[in-house]
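Okay, so here's just one chain, in C-alpha cells, the form predicted alone.
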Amino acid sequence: MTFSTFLTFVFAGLQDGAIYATVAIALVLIFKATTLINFAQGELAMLGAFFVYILSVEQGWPVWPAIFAAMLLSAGLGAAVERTLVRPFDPTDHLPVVLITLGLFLFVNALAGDIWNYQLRPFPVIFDRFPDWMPGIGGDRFIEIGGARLFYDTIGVWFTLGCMLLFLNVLLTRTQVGLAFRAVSSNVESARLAGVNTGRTLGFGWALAAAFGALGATLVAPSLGGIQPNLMVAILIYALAGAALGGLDSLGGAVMGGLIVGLIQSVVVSWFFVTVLEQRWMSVLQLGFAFAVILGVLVFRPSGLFGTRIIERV
C-alpha cells in the first residue's frame, strides 16, 4: 500500500469518524442524564434528515436554513418523546424505557418506509466546493496532500463537528440550563433538592440529542448518495461502538471513540477488504468490527477509555 493510498484511507476514516462522533455525542447526552441507551436515536435522526429533504428538495429552501429548521423540529420531537413516553415511568426501572425506545425504533422506521418507501432519494450537497477566493484552490472540490485527495466535504464535516463541540462547551458551562443539565447528569436527587426542575432539564437533554442526531444524519446522507428510511441503522451501531469505546458518560470520549472507530474501520478493515478479500465481504467485516468493539469494551473496560469508573463499597 502506497503512502498516498494510506492517506486516502485516513482521510475517509476521519470523515466517517467525525460523523460517528456526532451521533455518539447524542447517545452520550441521553446516557448522562438517564443512564440509558436510546435505541431510537438513529431513527429520530433519520426523521431529521427527511425534514431537511422536505424543506430543501421539495420546498426549495437553501440547504443550511433547512438544516437549522430541521434541527429545531427534531429538538421539539425529542422533547415530546421524553415528555409523553419516558417521563411517566419510574426512572429507576430501566426495562420499560428500553422497550419503549426499541418499539419507537420499529415504529418510526415503518412509518418512514410507508411515507417515503425504501427507494433512495436525492439529497442536497451540503459542502460543495472551496470558495473561489482561496488562492491555489479556486473552487475545486479537493486539495492534494501527499498524493491523496482531501475533499472539501471531509473538511466541512470536521468543521461542523468542531463548531458542535464549541457550542456544547459554551452551552453546558456558561448557561443556566446547561449547568442544570450537568447537575441532573451528576445526581438527579441532589439536583432536585437544589431546586432544579429535573423533568424540564431531561426534556432539554432529549431535545439537544435529537437536534445533534439530525445533524449527524444530514452529514451521512450525501456520503451515501441519498436518503432512505434505513439510513441510520448501521451508523447507529458504529456510533454506539464509538460511544462505548470512549465512555458512555464522556462527551470528549464519544468524539475520540468515534474517530478511532472511523479510522480503524477505514484503515484496517477497508484496507484488508480491498487487498485481501472480495468486495462482498466489506459490510460484513465493518459491522462485525463494530460489534467486536462493543463486546470487547463491555468485557474488558466497561467504563470505556475516558468514562468514569464506578467504585462500589463492599
Contents of the next structure:
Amino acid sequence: MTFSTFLTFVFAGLQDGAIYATVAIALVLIFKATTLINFAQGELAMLGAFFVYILSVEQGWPVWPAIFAAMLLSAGLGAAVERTLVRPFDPTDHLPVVLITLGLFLFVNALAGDIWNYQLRPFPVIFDRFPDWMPGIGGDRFIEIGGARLFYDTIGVWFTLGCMLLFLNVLLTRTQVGLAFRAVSSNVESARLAGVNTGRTLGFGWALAAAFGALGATLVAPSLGGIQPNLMVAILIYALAGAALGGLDSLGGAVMGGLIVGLIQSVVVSWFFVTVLEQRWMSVLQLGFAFAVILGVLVFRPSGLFGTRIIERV
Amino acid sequence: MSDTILNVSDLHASYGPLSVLRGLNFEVNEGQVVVILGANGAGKTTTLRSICQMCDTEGSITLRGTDISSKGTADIIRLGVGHVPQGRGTFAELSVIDNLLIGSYTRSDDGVQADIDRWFEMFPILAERRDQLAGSLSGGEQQMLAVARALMSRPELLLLDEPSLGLAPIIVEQLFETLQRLNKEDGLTMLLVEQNANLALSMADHGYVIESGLIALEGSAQALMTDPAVQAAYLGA
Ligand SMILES: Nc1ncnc2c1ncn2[C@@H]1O[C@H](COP(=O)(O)OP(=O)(O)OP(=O)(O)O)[C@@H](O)[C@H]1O
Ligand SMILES: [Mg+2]
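Next up, can you give the form predicted together with the partner chain of this protein, since the form predicted alone came first?
Next comes the full complex, this chain leading.
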C-alpha cells in the first residue's frame, strides 16, 4: 500500500470516527447520568435527520437553519421520552428501562419505515466545497496532502465535532444546569440534597444527547448518499464500540474511542479485506469488528481506555 | 419559649417492607442544637432522611408550621434545610469549588462568592484544595467540604449525620468548635446525630435517645449527660 493510499484511509477513517464520536458522546452523556445505555439513541438520531430532510428537502429551508431546528426538535423529543418512558421507572432497576429503549428502537424504526419506506431519499450535501473566501482553495472539493485527497466534507465533519465539544465543555463547566448535570451524574442523592431537581436535570441530559445524536445522523446521511430509516442501525453499534473503548463514562474517552474505531475500521478492515475479499463482505466485517471491540472491552478492560468506573449492567 | 422550627409527630418510616421508625415525636426550636443518640441501626440516619423525604414516611413533619411530608427533597432544601449525610456524600468527580457552587444551587442572590470566601477562611485546607477533585481529598477534608457545601445553601436548619465519623480527634474538636461558633454567632439551628455522645451533648441544648424506632428518652443535654442509662450506654461511664 502506498503512503497516499494509507493516508486516504486515515482521512476517511477519522471522518467516520468523528461521526461515531458524536453519537458516542450522546450515549455517554446518558450513561454517565444513569448508567444506562439508550439503545434507541440511534433511532432518535435518525428521526432527527428526517426532520432535516423534511425542513430542507421538502420545505426548502437552507441547510443550517434546518439542522438547528431539527436539533431543537430532537432535544424536545429526547426530553419527552425521558419524561414519559424513563422517569416513571425506578432508576436503580435497569432492566425495565433497557427493555423500553430496545422497544423504542424497534418502534421508531418501524414507524419511520412506514412513513418514509426503506428507499434512499435525497439529503442535502452539507460540506460541498471550500467557501470562496478561502484563498487558493475556495470552490475546491478537496486539498491534497501527501498525495491523498482531504475532502472539505471531512474537514467539515471534524470542525462540527470540534464545535460540539467546545459547546459541550462550556455548557457543562460554565452554566448552572451543566453543573447540576455533572452533580447528578456524580451522586444523585447528594444532588437532591443540594436542591437539584434531578428529574428535570436528567431530562436536560436526554435532550442534549438527542440533539447531538441528530447532528451525528445529519452528518452520516450525506456520506451514505441519502437518508432511509436504517441509517443509524450499524452506526449505533460502531458508536457503542467507541463509547465502550473510551470507558462509557468519559466524554473525552468517547471522542477518542469513536475516532479509534473509525480509524481501525477504515485502515485495517477496508484495506486488508478489500484486497483479499469481495466488497460485499465489508459491512459484515466492520460490524463484526465493532462487536469484537465491545466484547473485548467488556471482557478484558471493563473501564475502557479512559473510563473511571467499572461497567456493570450495560 | 422560642419558636419551633421543626416538629415531627408520629413519624413512621420504612424501607420497602422493613419498618424502621415506629412513631417518633420530637421538635427542634430556633437557635437550638438538638442531638439524637442511639445504637447502630436504631434509626438515626433514617430519621434525618425522613425529614428530607428520602425514604417512605407516614406521620407529620412540619417546618415552621408548613407540612413538608409530601414535598420532594429538592423543595425541602429550598425551604431552608441543609443536610450533611452520613458518609459525607460529596461529589467525588467534581472539584472542591464546584462542590461548593452546587451547594449554592438554590440561591439567586449575589452573596455566593462572599460565602465561599467565608467557608474557605473557616476551612483553609479547602481553599488550598480549591481545584482538586473532591474524591481525592482525605476523609477529614471531605467531611469539612460536606459541611461547607451544606452551609452554602444558607440553611436555617442544618441536619448533621455523624460528622465526626472517621476523623482524627483533633479534627473532630476543630469541626465541633466551628459548628458551635455557627450556632452561637449565626444562630444556626442544628439537628445532630452523633456517636460521640460526650462531645455532642456538651454543645447541645436538648437531646433524644432513639431505641429501635422509638424515642426512649429525652431531656435537656445536662439532664441526659447525668442520666445513668445514657451514661452506661453512650458515655462509657
Ligand atoms: N436503604 C435501606 N434499605 C433497607 N434497609 C435499610 C436501609 N437503610 C437502613 N436500613 C435499615 O434500617 C435500620 C435503621 O438504619 P439507620 O441507618 O437509620 O440506623 P442508624 O441509627 O443511623 O445506625 P448507625 O449508627 O449505624 O448509622 C437498620 O436496621 C438498617 O438495616
Ligand atoms: Mg446512621
